[in-house]
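We begin with a single chain expressed as structure tokens, specifically the form predicted on its own.
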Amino acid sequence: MSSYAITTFGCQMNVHDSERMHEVLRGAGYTEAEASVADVIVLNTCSVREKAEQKLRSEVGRLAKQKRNQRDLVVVVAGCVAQQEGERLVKQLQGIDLVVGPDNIPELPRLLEELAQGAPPIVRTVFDTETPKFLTALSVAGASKTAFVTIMKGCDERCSFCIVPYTRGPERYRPSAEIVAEIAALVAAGVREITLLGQTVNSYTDPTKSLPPAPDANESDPDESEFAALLRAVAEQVPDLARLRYTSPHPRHLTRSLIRAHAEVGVLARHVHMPVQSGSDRLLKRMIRRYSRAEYVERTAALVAAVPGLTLSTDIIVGFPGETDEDFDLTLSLVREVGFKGLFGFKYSERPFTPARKLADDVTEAQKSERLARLFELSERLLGEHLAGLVGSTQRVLVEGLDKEKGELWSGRTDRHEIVHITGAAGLDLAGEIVDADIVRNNKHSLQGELSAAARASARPRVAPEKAARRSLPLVVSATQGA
């Protein structure tokens, strides 16, 4: 029986794709192993940033050396770089046996069998635009208290800096009944929190037309979608779900119906990650973001007003072609105005096949680095002030598991996405529970809390590992955040 190992570079979508590959390979009889001894090594790649591609090339070079001693080793490149480069990867990098795109994951066992029978290197990167398939990963995801569920794939936005439409194809949506059924199955397996995934997740439209209109849905608004209706359907049909999140939305689909859903659907987390990319209208136009700064501020302010305590985080690109000091100052002022409680910041890097390649990359690397440092400095200050303000409060925390480095310390998140490390729970099993924690200290990026007396009194005692029911371990991957 052959063994395999998967290494993942990229965003949450790539992490979920890796879970699907685990499911497909296990179903075909493969067993998971350490990369040093596996017969098949899969590198699931990201192409949103140039750095991720460099990591791939470095890893393939290392594996090519490993293949000299392990002649039967099969190296698979999957994900967005596989889709982007296709045949070029096999021609440019020695040691690659199979290149497979995100939509071709179901074919992995068949393609590996062809290689075992002596086939030359294979490239399979075909979009499933006619009959889109959405694989599940129930056995892998069900071992955790949190899980991702894909509701759509591809993107039609065509932002000038973004390669996703090329590597993931056009937007394709999953039937709402399938989405609800997968969530129900995951919750039945012990999952407590679901994150809905999509490149523009809140553009969702049910291909089966089976969702009733959401309150305040405006069918004449080109930005309207059926995402709010889907959120309501999940909440109504899976009542045991503890918490519902989604990523990554597009600001123009933050409509009145979605804002109202946040105000009325109790299972929705009080945190939204809403990418903005820049605070300058001039740059937003060059990025083809299809909204203005004022529109972004207006919509996010309406969301925060509708849901007291809701927090926002975002994505920002620094050093986009043509960005001046004045443009960057506008971005900093937007961060202060909105009051983001976290952000992912990136230096602009030119991506193949994107319209921005026609623009002169006229911001120096030194300027990009200086601006990114200033952006992070502001973000850290805003987050620090927010976390310090929570000391002395009691927070509801969904406990995800034990901190691997600190033994008896449990870790989880509030519905606003603050990380909380919980003490005072020695000998107790808090996994998957929503507990009250009294916040005693703020760290740089997290909170320290003590389990409340009431939560301690009602908690389950922890079962010794040798007496616990045998269960598959959570997926472990190497991941970097994408935009």
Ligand code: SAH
Contents of the next structure:
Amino acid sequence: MSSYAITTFGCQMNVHDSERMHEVLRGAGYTEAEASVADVIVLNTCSVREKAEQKLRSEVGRLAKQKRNQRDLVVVVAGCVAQQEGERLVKQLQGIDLVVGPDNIPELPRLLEELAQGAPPIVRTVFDTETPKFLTALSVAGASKTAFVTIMKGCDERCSFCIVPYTRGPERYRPSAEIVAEIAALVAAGVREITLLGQTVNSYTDPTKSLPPAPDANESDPDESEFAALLRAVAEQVPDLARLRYTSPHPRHLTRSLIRAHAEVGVLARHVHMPVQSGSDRLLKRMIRRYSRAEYVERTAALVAAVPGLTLSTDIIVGFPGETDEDFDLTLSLVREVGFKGLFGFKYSERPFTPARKLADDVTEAQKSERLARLFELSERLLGEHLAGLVGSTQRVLVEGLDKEKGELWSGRTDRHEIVHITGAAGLDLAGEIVDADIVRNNKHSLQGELSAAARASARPRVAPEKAARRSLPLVVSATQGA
Ligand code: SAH
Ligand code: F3S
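Next block: the form predicted in complex with this ligand, after the form predicted on its own:
First the chain shown before, then all remaining chains and molecules of the complex.
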């Protein structure tokens, strides 16, 4: 039977889609192999910024060369560039056999079979708008301690810079009972932390209309959704879940019902990633973000007031068309005012089909670089001060696995998303445990803590250290431009 390899570019949604592709292909009898020897190579692509798209083009070029020696090699382009370019990809780039959109993943085995029967290159990029499908993750006992669960797909916001509404289609929501069932199965298989996933995750409404309204839900507010109700349903129906997160929300759906859920639902993490994009009202308008700086500040302040100690992180674009020094200063002052503890910063990148193309991309590359550097300098300082302030405290850490680089150290996260490397746990198995750690030191992006005496006394011994799950922990602190 054939073998395959998947290379993933881009966001969590793509990581999640790649996992589903693995499951669909394995289910059809394919086996995973190194990319250098696989019969089928899938590139799961990102097009949110131009750089990400360029990566795909150079990778396809490389594979086209490889094909000269390996004539049976099947090259599949999936993900956002596939959806965006469709037929054009096959016409422009040599060597592509199959272009498959995010909604057509279940059809992969059938399409590969058609190719094996000698079909010419196939393009399949059809949104499942009528009957949306959400692939359920297979729950494998003993696998990862953290998992993502998709609750909605697509985006109706149409921020003027963003290609996602085009590549992922209109918003479609998953029935709440299905979401709860998937989470329950994952938790039964040993998962401790779930992150609910969606492009505007907090615009969620239940297509089956089976959720009771959440306290403080104001149904006449156009920004109200059933997201708070869903969070409550998950917490009630999966009581063994240790921690619940979500990404990415849109600020306009940070309504009173959601803030109240944060105050009352104990399983919710005390950290929220809330993309703001800019601190200038003039730019927020041009970006079609549908909130003002004051509204963003007011809503996030209400959230922090409801959940003392809750931390916020954000996404920011620098160099959006027309961004002046004054506009950028407003962004810096907003970052200080809100006190973000993590930040993804991006240089504006003009994207096909987006309304912002009508505006001149007039901020120079040098200005964009300089602004991004200043933004990171500020965010690193804010994070550094925050982490330094935690030295001497005791933190509850959900241990995710053994630290890849540091070999013997266990690593995990606090409920606020701070990364903690744990010492004093030699010979112990902490995977999936929630333990207290006494913080002794801060690194640039993480903390170091000594396992508390109580946790040490009750921990399991490590049976077969070489077989313990090794996971690298991606750091959600600050990112450079590009995906
Ligand atoms: N709501 C989505 C956002 C997807 S895009 C989510 O779930 O994450 C992720 C981030 O990329 C955006 O918040 C924005 O900061 C950045 N971005 C999107 N389009 C961009 C563009 N054209 N240029 C630069 N950055 C962009
Ligand atoms: Fe993109 Fe704005 Fe939607 S950033 S994903 S159009 S909320």
